[in-house]
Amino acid sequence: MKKLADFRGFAFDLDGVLADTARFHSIAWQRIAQNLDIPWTDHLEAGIKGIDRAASIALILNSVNRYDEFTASEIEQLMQQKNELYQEFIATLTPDDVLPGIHQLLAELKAAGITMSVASASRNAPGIIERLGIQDYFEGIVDPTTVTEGKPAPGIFLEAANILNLPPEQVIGVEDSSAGVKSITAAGEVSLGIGAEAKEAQLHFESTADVTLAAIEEQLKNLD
């Protein structure tokens, strides 16, 4: 059985997680689909959540076997138009786009003395975690052009454990991805995920709304 006291740090995805911009990644890219005739499919639709751009391109272009088609640089060109898009949306942000139930919970962890990092792969979630006026509660954000591979590798959770100066063992990572989750449990810590594509987590909520310290140590109780 753990307990909370045995955690010492949390480490936040941000899309889904902090805040809803995930349908914005989901919008641009479905654009970027559309102007290359590739059909949105719902393997796309989950499969873009919680990797980085790199990955998501790779993942549309190859469902219509076109990676090939294109060179180094048209893939830039198409990363770069889509995240031109995903600016637009985002500067739309205000702190009332805060997910239900997060403003609470991080209010609690910062008074038992818990300390917080985001582990986001997008390299916009400086500018996002500001707009939504939630900065001052973390210690630092994961910068992920530093991390070698994106998620599922454990790279960007165990540097956000490292901007916490903690080992991974006391450090618990929130998700809504499958991706995610994989990569928390690659870094050696514990996983809390949020909705349906987090189910395979050790902490599991349905909602951001349902997460709370107490119901967390409760969770806690059952893990060995």
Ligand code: G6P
Given for the second form:
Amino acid sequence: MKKLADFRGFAFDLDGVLADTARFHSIAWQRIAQNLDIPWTDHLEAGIKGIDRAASIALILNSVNRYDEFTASEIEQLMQQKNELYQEFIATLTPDDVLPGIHQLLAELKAAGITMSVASASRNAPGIIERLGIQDYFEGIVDPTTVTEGKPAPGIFLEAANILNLPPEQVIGVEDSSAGVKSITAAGEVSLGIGAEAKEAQLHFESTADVTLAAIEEQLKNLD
Ligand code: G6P
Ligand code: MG
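Condition change, the form predicted on its own to the form predicted together with this ligand:
Then the entire complex follows, led off by the chain already shown.
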């Protein structure tokens, strides 16, 4: 049995957890795939979540065994095109795009004296957090360019604990992707998953709206 008092920090993924931006990554990559006549599948839709740009384009091209058709500079161009599309979408973000229940959760955690950091693979994370107006809740945002291996490797969540000056055991990592839950587990933190693709997490909620301190406390009772 565990309790909330065993933890002093929370590390939040961004896309699909704090903000409704996973759909923008998806639409932008779908457009790139369409230009290349690559069919979009459920496997790609779930698989691109949590992984970085280079891993995403590799996943898409490998889904039709076409990765070797492209030179390194062509791959670079595809990633840049995707990011330009993505940046057009995120330019429209406002504080209303914070996912349901997240404002209340961040306020509850802050009031409880729990410190927080952002553990996203996205290089666009600082700009998005700013647009959403939630920057003051966080001690810091992991810079994914300083982490050698992205999710599912532990680096991003380890760095998120490091920002909080906490050992991983005192941190709960929050994720909506399968790659992200694996990263949390590999980092030695407790995993809190949201939605269908994060079912393997130790604590699990269908939607961000369901995540409250009381509900977390309740689920922690079932952990060894
Ligand atoms: C997040 C998203 C991924 C995205 C990655 C990199 O982890 O879940 O879908 O590929 O960030 O984002 P960026 O904004 O750097 O391309
Ligand atoms: Mg995510």
